[in-house]
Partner chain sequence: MTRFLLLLGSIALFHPLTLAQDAATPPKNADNIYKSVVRIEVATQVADYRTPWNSGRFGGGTGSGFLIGPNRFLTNAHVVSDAHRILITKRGSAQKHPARVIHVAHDCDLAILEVEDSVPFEKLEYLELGGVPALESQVRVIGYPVGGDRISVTRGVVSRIDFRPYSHSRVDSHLVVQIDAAINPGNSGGPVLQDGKVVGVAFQGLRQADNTGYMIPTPVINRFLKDVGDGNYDKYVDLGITEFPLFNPAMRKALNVPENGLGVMIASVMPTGPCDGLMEPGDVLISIDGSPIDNAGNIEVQSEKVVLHEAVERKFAGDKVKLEFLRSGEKKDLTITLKAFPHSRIYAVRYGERPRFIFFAGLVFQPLDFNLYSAHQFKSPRVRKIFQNYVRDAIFKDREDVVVLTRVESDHLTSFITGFNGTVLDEINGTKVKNLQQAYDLLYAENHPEFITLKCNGIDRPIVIPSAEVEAANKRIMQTNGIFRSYNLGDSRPAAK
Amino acid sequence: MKRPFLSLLSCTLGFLATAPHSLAIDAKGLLRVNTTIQTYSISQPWELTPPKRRRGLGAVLESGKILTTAEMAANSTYIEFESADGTHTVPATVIAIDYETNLALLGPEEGANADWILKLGTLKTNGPVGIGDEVDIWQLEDNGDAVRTVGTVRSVDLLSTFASGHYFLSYEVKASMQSATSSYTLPITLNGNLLGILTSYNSKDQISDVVAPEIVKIFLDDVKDGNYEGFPSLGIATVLTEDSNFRKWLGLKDEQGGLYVSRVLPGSGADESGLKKGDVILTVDGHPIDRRGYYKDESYGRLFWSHLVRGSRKVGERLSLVILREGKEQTLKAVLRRPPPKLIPSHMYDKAPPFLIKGGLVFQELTRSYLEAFGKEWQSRAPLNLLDALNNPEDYEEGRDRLVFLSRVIRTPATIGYDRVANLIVTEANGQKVTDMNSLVTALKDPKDGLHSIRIDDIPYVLYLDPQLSDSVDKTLLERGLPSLQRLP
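Atomic structure of the above chain by itself (the form predicted in complex with the partner chain):
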């Protein structure tokens, strides 16, 4: 895996003495972006974890807005812009953020004096470049001088650089960079125009990943009307058709490629178009797809097919698909949409996780991030029932909008004997089906026969709470320093 630029930051001090050798280069449109990031505790979702600071660079666009990565801005509690030499600072806000492509557009806080930003000069955006072209990577020294490193575009690929599972067009740029301050993210230019934003640098291979100009363009176009929609999706899962026996069974000819559709998300554009599990996609918008899922792109050569959907189109646009179904070719038209909401969201960036505490029982809505917090080996260490729900949401979707689970038990007089119960999926409370956190809160207002009952998916299957006791316990918990007993979505 490629590491974010953080490793360079940590050795900054060692380089300070030698840094000012380079001649100052006049760089326009560069400023420092300093952010403070805080996420919510996984085990105690009512509190924030200790703050982390990130320092990167932003590119000043013609609109006066600043482009940087989503990773810089996500979960930020404070953002500020700083001029290269440190003379000016101004608090900043997020105008639009896209976690999937790892892009964020920021602006100075309303009413703050930010005239100095436009005096830095602005950067026009640039069109795509070809493989082998040289580009400039910009860094700022501690003294405010700009450092330009020339790199070569080595290849183009679809990469997921922030929110997991979302792949977008990226340049891989080969360049040997030095350590410098504010290097968490960097702008890349060509002939003085902005090309893309660096998302990571691997010092061993000296390869940087850069969000491609096409993606930057779609992002900025989408922001213009003040209503950011995000990147589209078709809503399918596919399997490659390399296996010759599998191909014969599907009835694919040797000269055909093909992508086997293994899953169609309900409510997606693919679903509406009539695409079904078992279909084989032969072409997308006229581009034949090969057996490994690649098509021939006019500028970049072979690219994975998903770029035709996610990186080339906007929400609401149509896509035409030629498919093979039961040995016959058919053409389908799909309208691209944002992916339908998931039962178990992959992330909760910039959202405080909903929770509820009742008598010491702590309930949360399951997210992928919760499971990832079980460490590097989370796929084998996280609770099996919750992992199963993440991997097979279709088994849990019926009658649910979110998966509510009992994440832990705080030892209180109301939870005697429940000490070891943790990470169990909640199905019912007081006889009412639990479909999300709100429904649990509603159900727990109405105890039956003088008791709360909460049905869960494993031993002991039902937990009971005394309403008076749990209310008084909740009061004590507040006195003990809990800021609140619930946070609703």
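Okay, that one was the form predicted in complex with the partner chain. Can I see the form predicted alone too?
Next up is only this chain, free of partner chains and other molecules.
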């Protein structure tokens, strides 16, 4: 469901120098979005990385607001709108952002002179298109000329385009695009109306990924009341039922498909509906689910079943499920809700990561972003114990809100002998269970028998710190330029 692709920023130089279907013409409803972004260091969360600049495009909607990607606005310290010819600029602000779908709605800062934006023209949103339909991809040159590239919708799939692990309906558009400035994120139109937002371009295969209009519509509808909730979730984990022996054990007939429910998140819509681990989902809202998890969509053909939840419904809407439980079919009704907070968050965009330094021991709360920092092959290169927690959170959730781990050890007089200890899960501190970073801070205020004892999940299993020595080290670290010893949620 997720194929390799490059962000537009990383592949701009891979665009073809000329393209027979690219035309320089006038266009309406386009402006540049310039952002300055700055993130926190993964390994040293008390430090900010050097700022970077991004330049992309936004689509001017009839409301006067600007639609672009979340990737353009995430972790931004400054956002600015700029006219195509560069004669007008105005500071901008984020109205709503959804990292999962990779969409953001922006507007000019309150009180700023932005009358020129509506003079650029506006774009109405469009409905879905079919496979083989031609669409227009827009870019802007330095001189302000709009470049239109004609592309063809090749396929439709559920893709994860920004926040890892979140899949939404996307078009795959075949187009030979040329090099142009402001090519980080691009509007796509059909017959002069906005179809979606291009999120990536693979210059080798000449394939673009475009957020589908159905997803754009739900996002914009949700924003209207000023209280953006986001896309819903059923709150389950599933296993495919392709294996014949597994199907026999479940009591499934040959003509039945089905998804085995391997986990139900506490507090989710599935949990409230009565769905249980071990149930087999046969249909979702009347759509039969096959043994690979697909259903037949009226417009697009075979799509993965999650689109019936995350791409077709809003928070608070009800979903009908036909399940198989102990050999008998039952019908359940689930109210869709936002996903419950995860033990291990999938991302930390626009959030400062919590941390604690004590005597040279560096503690953090585990996130997927931390694991992904181990590189392209992170799923095999990251520490096995932390990967196991990511893949099997149910084994670690009891009594925890977040998973605290010892990420590294700074060599100090208080940490002699612990130099090579790193990436180990913390279970207790001074006899108190560690449930999140706040609980660790509280526990370390009360040493036992004259020592801090910190229990971890591997050798040496317990770390000991001298309270007076560790306090002295903490003071020295601050004197030597460390900005802070802790950041709490």
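We call the rigid core the largest set of C-alpha positions that still match within 1.5 Å between the two forms. Numbering follows the first chain given and starts at 1. This is a predicted model, so every value here is computed, not measured.
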Practice problem: Check, for the two-part rigid motion between these two forms, if Leu103 and Gly165 are grouped in the same part. | Solution: yes
Exercise. Could you let me know the angle, in degrees, that the smaller of the two rigid parts turns against the larger between these two forms?
Key: 11
